[in-house]
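In the form predicted on its own, a lone chain appears below as structure tokens.
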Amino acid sequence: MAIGVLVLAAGSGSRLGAAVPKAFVRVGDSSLLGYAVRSALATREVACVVVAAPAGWLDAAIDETEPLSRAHGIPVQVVPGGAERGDSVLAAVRWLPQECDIVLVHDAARAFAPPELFDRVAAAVTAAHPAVVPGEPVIDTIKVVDEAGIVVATPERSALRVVQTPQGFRRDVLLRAHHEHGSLASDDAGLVERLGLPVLVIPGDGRALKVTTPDDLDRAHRLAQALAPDVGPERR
């Protein structure tokens, strides 16, 4: 089965406080978008990568991704993203070749998710799971509170996971989930859950942190420094 990867980069990143959309913030020798696309292109069996970028930043996204596309010999298509996450997913998936039966949806903000994580998610979908997400155990105690701030429940930590991207799906399942429930969840797996289909959680990776705040960006700079010798050549 061929794999298509959607890289969502249309968010403004207001909480980061940057002067540019979050995906275009520079970290080391690249933008967050560049790091994310590098990992996507290094995924085994990937046939195409589609980037959903802010409407005013399409040329910048092309400038960032064209050299990577040439280096790997894999097409990267840049398309305008939408106002909501679901709009960007649907805008991007339309550009995937029909042979891409498996779709990985990845946030550019999780720029340092390694290619091995993409591979493991894709392999789990290939093994007949309709939806697969990476996740890590919750370390902190979580409280459920009501509108007045009163604790109403304390979930058992062993049953909780902090989910990451890339999230993987059969293409038909992803499309059905978005067409039926596209505006009702903060991640694509949540939409599949609403279809009543099983979502498998596999072990995540600490490098797949989401850059949201200035503190996260500091961590991203440290990751970029650690990865510096390895980010150039393709892994195929």
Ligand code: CTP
The other form holds:
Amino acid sequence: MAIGVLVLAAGSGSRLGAAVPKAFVRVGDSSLLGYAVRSALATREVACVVVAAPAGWLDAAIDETEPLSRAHGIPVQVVPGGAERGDSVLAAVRWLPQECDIVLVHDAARAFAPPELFDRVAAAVTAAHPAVVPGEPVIDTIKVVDEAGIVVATPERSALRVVQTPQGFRRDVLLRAHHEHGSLASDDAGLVERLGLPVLVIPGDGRALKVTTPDDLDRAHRLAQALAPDVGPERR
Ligand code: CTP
Ligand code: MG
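Given the form predicted on its own above, what does the protein look like in the form predicted in complex with the named molecule?
Below is the entire complex, every chain and molecule, led by the chain shown above.
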């Protein structure tokens, strides 16, 4: 089965507040986009990567990804994203070649998710799960509150997971979920749940943390340093 990876990089990064869109923020030797595309290209059986970039940043995204594409011998298509994350998913997925029957959807903001995580997600989809998300156990106790701040429930912590990307889908399932349940989802798997299909959670990876605020960048710098010896087109 051929795998296509969508790398979503079209957001502005308003909570990060950098001078450039978040995916173009540099950490060590590369932009966040560069790290994310490197991992995507190192996924087993990957046939194509599509990057959704902000309008006005398409050339920058091509400059960033073309050398990586050439080094891996795998096409990377850069396309304009949409107003919301879900719009970017739909804008990108249509560029995947027909042969890609498994689609991994990945946030460029989770730049340090390792190729091994992409492989595990894809393997679970290949093993007949229509939707697969990586998730980590919850450390804090979570409360559900009403508008007045009064606690209405305390979910059993052992049953909770914090989910990450890449999330993996059968292509037909991803398309149906987005077409039937709108574009306002920050979580593609949530749309699949609304179709009534099972979503499998597999173990996540601490390196798949999302860069959202300036504090997260400090952790990203540490992850980049840990990667430093094998960063480069030959990294796997
Ligand atoms: N994204 C996208 N298209 C959008 C919005 C978001 O491709 N219209 C991407 C972002 O580039 C990011 C991922 O979706 O890699 C997760 O979104 P988030 O972390 O919220 O990034 P931003 O929307 O850029 O950040 P913020 O919400 O702080 O503005
Ligand atoms: Mg956002």
